[in-house]
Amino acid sequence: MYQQQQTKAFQQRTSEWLSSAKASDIAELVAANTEDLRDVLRFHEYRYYVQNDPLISDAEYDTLFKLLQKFEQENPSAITPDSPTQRVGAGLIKDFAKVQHLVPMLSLENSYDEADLLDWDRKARDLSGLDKIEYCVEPKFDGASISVIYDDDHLVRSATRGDGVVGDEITLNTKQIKSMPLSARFSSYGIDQIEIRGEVLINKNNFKVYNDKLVEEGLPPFANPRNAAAGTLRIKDTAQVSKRNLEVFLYHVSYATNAAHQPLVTGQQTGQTKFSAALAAKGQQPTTHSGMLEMLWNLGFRSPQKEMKVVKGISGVIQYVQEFEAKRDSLPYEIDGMVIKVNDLTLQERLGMTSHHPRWAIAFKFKARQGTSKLRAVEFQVGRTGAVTPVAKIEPVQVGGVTVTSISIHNEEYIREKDLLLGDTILIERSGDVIPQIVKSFAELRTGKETRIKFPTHCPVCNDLLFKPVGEAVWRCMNIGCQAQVVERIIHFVSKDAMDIKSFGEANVRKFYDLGLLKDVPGIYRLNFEAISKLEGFGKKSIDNLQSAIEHSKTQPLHRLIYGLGIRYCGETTAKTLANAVNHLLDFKDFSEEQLQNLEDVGVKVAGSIYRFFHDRDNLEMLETLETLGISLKNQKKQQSVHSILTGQTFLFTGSLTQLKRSDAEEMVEKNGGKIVSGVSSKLNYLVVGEDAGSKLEKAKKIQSIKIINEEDFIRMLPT
């Protein structure tokens, strides 16, 4: 879409841009050249959510955007369908209607082994009269299926897959996913009109990163994300669409027409592609299904061009299929196989559909991550939080290479939700690292014996009377002193992200609890190392490794230990904010809620949480009583020397390194005041490069601000 000359000339415009953006007469300049901003705005898009690979920092663009923005607002006729403004959220959808696919979207063959590879192959060969067929092999995402329409180079409908017929309208959901092109130039591929087959995705630190939030207010996280995306595309709010991060993958052509409303693409009732003949030969269309890839990416679509790979023969299908089953974990997306598709045109017409799926395709699929079992019983746990969780107990059964046995059913309504009932045959899902979820159960299989699950009226440890709080789906025990949520706080303050105090695990935590040893979260200081030496398994060593663990924590910095409290929705990050914000612990005291939801990515709720946890007298008291026994409260980054080389610059690491732990690199350079970034762009000062360092050395190759050091120009940064 920008080859190398193009994008000299958008860096040139954006500098001149950004360097007017504090004019006197900007104003003036954004009439006269509004489509020049849009333009520039839209390259800048296509270089961070197709390419990943920016050339500019999120101030920078947000300065541009913001220019556009404030003109639009002032000349609303001014505005055009494909303007950047327009992904921004239209408000409440009041009903999804539906709608027919232009072309229907019909289902795959499955393949699960080799075997049934090498047979296809041969029916195509013998049905093409070929030696060999070229095929194009891609990855299966597991995302949302989508399909969508441009008319005259802009995007017109969006809707989900349906019944493969019948579709949901989400048009202006995905208008909020910002790999998802407004408009294209397929005119100059002589289309007029295009329905294109998509798959939405939600990467896995969005995921992660989503599913950690709902889990902290008490929500049940999603099983997948697949689940997500699908989900977050029904969702009615089109603001809160945008705030998930969706991506999308265009990856077939169904129906293309010209300019007087003729195909351009035959066999297209039964989802085959192939583009008229003159029009091919004019080189103005594809003839094969690679090379409709790359028209897509060409005009800004993020396709799986990069993934893809054209082989001669199924035995390089076969190698490229293992290649990728192989780092299936590591892609930052879900895939659950490989598609393979006759990679030419003309010979994708000539085979044909069956009245199920086209002879041409065939989905590879991988090793199941699915299982089913039997829910046996439920057990309910309390949390250090209060909150009350059912936990299922299953039938053994072996998902993703794990044996299953306890899948955590989150609460009363989720129970409602899944239909669940003792006894179910249940579908049982786990993709990579995920914890495993319950999908469904089959409620066609039961037999009458099934039973309701009855949730507790008091708690299961210390029979207070249980309290579900207006707005929460989860019930909570609001005894701070219960048994299972004292065991559970002093669990979080010794893990590894709080205060990370080795020899200190759950098991540990627990037997010193029962014996008596440890009451509270100041008691780990307090520890009778004598009477610990006279239990099993507790030889000279293991005292001495965590006596050293404990001394150890005490210098932890304070974004630890604020972790380590158990805030109710204070995460990792909303931790390091609270660290940076105060000298002193014990500051937030005399803070307000208002002063609270002042900073970064504080809301109400959030808010609420911290400020009745330093206006509780018991808190405040275990505070001061921590600090009494040595454990720093105080903010060492904000005492550091303002003229510490590290202060103000920002650091990424990429690739293994030799001599320290990226953990403890990344910690030494917030310890001097440097900042860590999470990708590669304008904003990052220095990627240091570690062994086997992969695409961030080559983007960041790309930029010529960032310095590229090694781990041993690193050290020596630091100061001695």
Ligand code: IVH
The other form holds:
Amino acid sequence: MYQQQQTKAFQQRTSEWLSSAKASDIAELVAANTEDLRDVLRFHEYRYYVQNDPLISDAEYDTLFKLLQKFEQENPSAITPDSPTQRVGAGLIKDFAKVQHLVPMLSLENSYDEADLLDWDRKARDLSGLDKIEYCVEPKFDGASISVIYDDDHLVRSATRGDGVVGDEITLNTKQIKSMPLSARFSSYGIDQIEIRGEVLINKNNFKVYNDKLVEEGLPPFANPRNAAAGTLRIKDTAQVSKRNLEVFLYHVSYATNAAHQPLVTGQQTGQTKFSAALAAKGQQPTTHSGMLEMLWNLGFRSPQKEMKVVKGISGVIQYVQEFEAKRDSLPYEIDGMVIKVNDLTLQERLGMTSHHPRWAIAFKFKARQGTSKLRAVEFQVGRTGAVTPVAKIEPVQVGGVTVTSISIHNEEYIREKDLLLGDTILIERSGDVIPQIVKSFAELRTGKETRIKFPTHCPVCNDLLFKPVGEAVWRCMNIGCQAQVVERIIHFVSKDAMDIKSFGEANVRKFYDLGLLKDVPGIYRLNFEAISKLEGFGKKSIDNLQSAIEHSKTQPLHRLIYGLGIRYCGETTAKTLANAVNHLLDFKDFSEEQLQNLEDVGVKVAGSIYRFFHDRDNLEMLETLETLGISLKNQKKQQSVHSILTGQTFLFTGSLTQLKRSDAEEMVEKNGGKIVSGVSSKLNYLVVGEDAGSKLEKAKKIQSIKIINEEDFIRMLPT
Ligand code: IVH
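Output the structure of the form predicted in complex with the ligand; the preceding block shows the form predicted on its own.
What follows is the whole complex; the chain from before opens it.
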């Protein structure tokens, strides 16, 4: 939506804002140019969330965002409803009001193979009398469908599909979606009010992160990204919604009026879209579906502008559908098929609809990633935190090219929620690379022979009595010496996302443990390779590999070590936050729970768990042992950034310094990775000039590449 020229102008305005961000008169600048700052932020949101092509770093965006936020906090009367700040933290929603869609949200007819498509095309050609129809083919996004209304260029209402006629009002929640413009210049297209449909998604990556977190907390995960997106739209705390990073694609205009409030779209009866011929003739409004997607794109919406293709005739449709199916797995979000739409809006209207579906569109469904199976047995596994997890053993079933034989069913609540009985017929889904999940059981297929799943009262490994803390969903074995927990902790420590000790793996951990060669995490670094070399399958090469992988792990970044420790509620994201907060891991000994809670995304529960971990004598002893065994507990990144800020730079001081002693200044250069040189030459990067500087300054002035700075400039270059 932004022309190249505008992009350049925005870049310019961005750097001006960034460079004045710390200026003393910044408050006045923001007050006088608030809308400009908002525009700059909107531009960067568009680059990031719609175009997926950011021009500035997250930190730079945050700097600008905070400028605006601070100003608006101090001047609440200056807040505008479409200010970028108004997405965030809009508050708690009491109840979702029921609202009627301007035009009922119909579903589409489904097709599953080439023959279905040929058939559908033939009918459309017969009805229209055309030889070849122009189609627009686009992905069928697998999320939660919504409809949104813009009035006078402002987003005024969003709703879930509901029963197609009435849905839940979720305006505040959709405002948390960064790719959803809060305002758009529909007026430039002669549009006064518009209703648009789209799909809210959670991308595969975010889905995985979020589900892992749920599992970590002992909560039931979502079966697929679609459920996660739909579930998120129904959260009543907008701040939580914001954290889930929802995305949206908008793909259909169902209703629009002009400034005189006359309908531009006659979709009421037929569900199709057609702008008034008069305005279309003026070239103001689109006459095709693809034109409509383009209009939305130009107005700053994420429409499937880049993903769609216009083709003439059904053979081109079939080809594009196949092309897309081939890249389904590599897309960052889930799609479950393609939607084929008659491109010409007038022809859409002529084709109209049946009692259920429009005749001008059809969904082509990709091969399902679902399968049915039977729940045969449930086994109970003890994890590294002692959590006892039921695992369903099912009749082998092929889902999305993988044979599934067992599936985690998380906890009792999950079993109740999914209404699972032993012997049940169940629906399995595996989306993308996500682990398979049970979608539901078929109660209607029960024979009466199905039986309840019984939870053990004692640990299946060490036989200790199981315990379920108040408010938690998971039964736990509280015996931290329980063999299962110890082994799982070591497996987690060496795993790919933790210390990534290649060629160690689960099988070796179990083998070494069973043979008494490994009994705890520090034991990894004290392995008796001589004893291992006597084992079958451990030749010189595999021992060398193992040894060097173990050695390599000693300098893994701190966040990997933290994650590897398997602290409860501490997933990879929290581990990174923790690693960034300290210079040395044992610094956490001195953190209070409040200090921990001040870290990003660390809530009361997580902080409590981390606090307990770093106040447990055994844990501290284990960390100290690891350090003596050569494992780095230091935040190398932080140390590096402090010490190497001047790496590769040469300095020379001349004249008398007033704030620093010459020797101290030189030491600071060296401590930060820089070098002191003895004379002025082209090899000198910085000449630091004190009072009464002499010939060196004169000489340096003649060499252009030398930067001449004063004492204050130099002090500013150093880390604080
Ligand atoms: S067009 C009147 N286009 O699939 C036509 N739908 O059963 C409106 N969907 O309810 C729908 N991607 O939730 C359309 N590119 C797309 C879509 C799409 C996903 C969903 C939508 C609809 C269902 C159709």
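For the two forms, the rigid core is made up of the largest set of C-alpha atoms that agree within 1.5 Å on superposition. Residue numbers count along the first chain shown, from 1. Because the structure is a prediction, the values reported are computed rather than measured.
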item	value
Threshold 2 Å Cα movement between these two forms at Glu334, rigid core reference	no
